Protein chains: 2
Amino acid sequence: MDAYERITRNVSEVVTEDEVRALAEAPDGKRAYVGYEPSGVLHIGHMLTATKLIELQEAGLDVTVLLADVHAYLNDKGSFDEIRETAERMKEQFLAYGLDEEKTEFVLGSEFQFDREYVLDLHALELNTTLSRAERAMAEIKSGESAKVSQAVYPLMQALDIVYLDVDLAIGGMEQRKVHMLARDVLPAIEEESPTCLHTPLIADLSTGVGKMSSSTGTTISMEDSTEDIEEKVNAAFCPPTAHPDPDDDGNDRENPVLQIFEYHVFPRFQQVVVERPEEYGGDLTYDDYESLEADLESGELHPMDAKTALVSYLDELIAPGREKIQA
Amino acid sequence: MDAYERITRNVSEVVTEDEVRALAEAPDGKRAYVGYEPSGVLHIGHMLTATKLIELQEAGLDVTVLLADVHAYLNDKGSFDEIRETAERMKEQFLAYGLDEEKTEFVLGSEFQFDREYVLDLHALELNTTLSRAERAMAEIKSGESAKVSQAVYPLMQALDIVYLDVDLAIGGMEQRKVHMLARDVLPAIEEESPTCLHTPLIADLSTGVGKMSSSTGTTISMEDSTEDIEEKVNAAFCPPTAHPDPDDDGNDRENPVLQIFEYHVFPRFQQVVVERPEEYGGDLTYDDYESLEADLESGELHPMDAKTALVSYLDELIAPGREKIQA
């Protein structure tokens, strides 16, 4: 696997394939952002874009990891000390999920975000960005409620602390492309560079394949759960013999969350994957890729409930560090 | 003229009543507030203001003046230290028109509004005004333009300052009283306290009486202008021989501006108006009250090439020493 074909890996989306095919060229030194707002725990959505950073680091590049304190702050998540502490926590976590602490930086927001320049640039690209044009931005994130005026600013700080963090590629899951979008739209305005992005694809919804995995609705998986806990979720998973399913009976998409996990967190972390049978039903399958594991799924020579109990042994074995820490 | 009547002498907003009987009742070393984009030269807009904000001195308040650098920098209007200078030349125009230097206090706004606790108030704003809201104070500040996220902004930095300044009282234009009023809304959601706000008159334009003057388009009168150019402007002003002129031929209401500025600039700041005629037409016309004026006007006893001239004069009168200062 070349450089380019690394750091791509997985991703749902690259922006653009010219600008990473760049970096590819030389990426040591090179640095990737994700942020996050602090919470407790890790879940699996975060895990997920971990393994896109461990990737990336393993092809070269830096990671920085910014904890977003003042969001958190201001969605009424505790004191600055109280987040403080959870964005210390979750950094543990993040290591001991695999990230390579030599290769990584953890920044808090209010590290910069008070600065004079900042809270400046801040004010300058709003005035150089449109209502509607940040409404667009917006849309994916937070719906359903009234909008609030900090949903047309927190894009832009998300596009500024590119700036300030001086990143060479923004990382996110799905959720957050229009948001690099509008970034790559509005930094041009106080001549700042439109940064280029990845995108990590979203999981679907654990128990039923409808919609996309949430931690705040549905079942996630957490590095909080124990080995009985991923087995009572997995087991209960929905999985049918395929990567893809039929539509449900009121017409809804459904997708293979149990293949996903498989796709986007074991196989990325282990070089092979054992589905352990009994010698009377066929013995030990051994897959050195995905589109193996998916092939038999399809074909019936791999049975569900044994991918689920193969998956719950390696996410398990993906969770146990962190679970430690968090126990510690 | 007791504190109350002076205090609401001329403005054509009183928010609420209650609110400035109460600060009338004791207004001894009260404070208040209003803001500006620093520019060069203070226009006939600037000046109504400012009798007001004298008249509040005469009652006893103390007054603060904003003058908003942040705002003026991101408008493009010259570097933070060219800003400054227009400031500080603002500062002595509106000292030479009147105001009481010992009661008069002059803010940049660079001076609080890049504080952290500014910042993370403004965000908790942010966070608490829906758009619509916001959208609904810019709507007579800015339109014709495509909105852009700071035109939501702008009024919560307003609000803000309002807190930040510790003033009692907010004055402004008539254009101000929506972001007044979404001060007032949205304060008390950080947990501050509805600002008390007055509203003073906007003058008819001086050539049509048709809509407000306005300083970037139409004429305007400014404390550049010579005795020459103030007597050419006001010989070439709209001005019937009464108060309430039929509306034009489009339908467009008209007001007659040479008795707005009677009433709202020159009234306030002398005791006597003299209106010198030759013996021939009747002699000197003397009054003591802008209604007295008025009524002469409407009777015919006062012609309105005469009103002009006396207006000429005083204006004059009131605008020297600020040109005196804009020429040292």
Given for the second form:
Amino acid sequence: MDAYERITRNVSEVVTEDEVRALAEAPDGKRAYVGYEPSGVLHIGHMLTATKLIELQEAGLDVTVLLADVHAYLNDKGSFDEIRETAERMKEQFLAYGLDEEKTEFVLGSEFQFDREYVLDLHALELNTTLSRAERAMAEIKSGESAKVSQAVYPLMQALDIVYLDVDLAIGGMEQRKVHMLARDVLPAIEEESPTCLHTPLIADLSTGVGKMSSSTGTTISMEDSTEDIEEKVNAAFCPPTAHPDPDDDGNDRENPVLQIFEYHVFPRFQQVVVERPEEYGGDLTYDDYESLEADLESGELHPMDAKTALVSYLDELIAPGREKIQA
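I have the form predicted in complex with a further copy of the same chain already, so could you send the form predicted on its own?
If you are looking for partners or other molecules, they are not here, because only the chain is given.
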């Protein structure tokens, strides 16, 4: 796997392919970034982008993790003291998950977002952006039903962060796509380059396969889950014997979240996956790649329940170091 293949593995969108290929040709000294609102506990969505950061480090890039305390405050996530305390806990969990500490810089937004030059540049972006454009960019990530003025400023700050962090590649889930497209549109107005972006997939709702997994509206998996919690959640997960399930009764498209977690979380971190089965049911199955596991599920060689049992084991191994940090 060459640098470009590693950088773009399991991403939903590359913006643009030529720009990412140029990065892949000379990755040393280049820096990728992702921003997270401090929430205290890493969940499976954080882990997906963190897995991509680990792959970028393996490809030769350095990584900046923005612990976006100011953004969290603007999105009504608590007081600054509360947010900063959770930010420190998140930092420990990211390192426990596998980020290379020597290649990872953690930055609080408040370390630079109150500087005079940043504020003036932010006002310049405000002058070049309509309110409706900012609201559209924020639609996927805002908290609450009604947009506040602070949430309209939020995506412009995300755009400006890319400049002030001096990064070469912006990473985010597909819910961040509108924000990154806004950044590509507005940053040239203040004579800055449009950012290169990678967007990772969203894991479907664990119980239904519809939409995206969310801690606020359904079941999610996080680093505070015990082995028993993970087992209970995975065993109850939607997992038909196919990667392409039919829509539900309301016509909503569905995904297979168990297979998604294998593809986006397990196989990037383990060279081989073993599904243990009694000899009377055919014995163990060994997979060197995700495609083989998916094919066996489709053919009936791999039963969904056996896939779930294996997933519990590998997820628990990934989560255990962060869980120990939380408990400590």
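If you superpose the two forms and keep the largest set of C-alpha atoms that fall within 1.5 Å, you have the rigid core. All values reported here derive from a predicted model rather than from experimental measurement. Positions refer to the first chain, counted from 1.
Exercise. Hey, does His123 budge by 2 Å or more at the Cα between these two forms once the core is superposed?
Worked result: False for His123: its C-alpha shift is below 2 Å.
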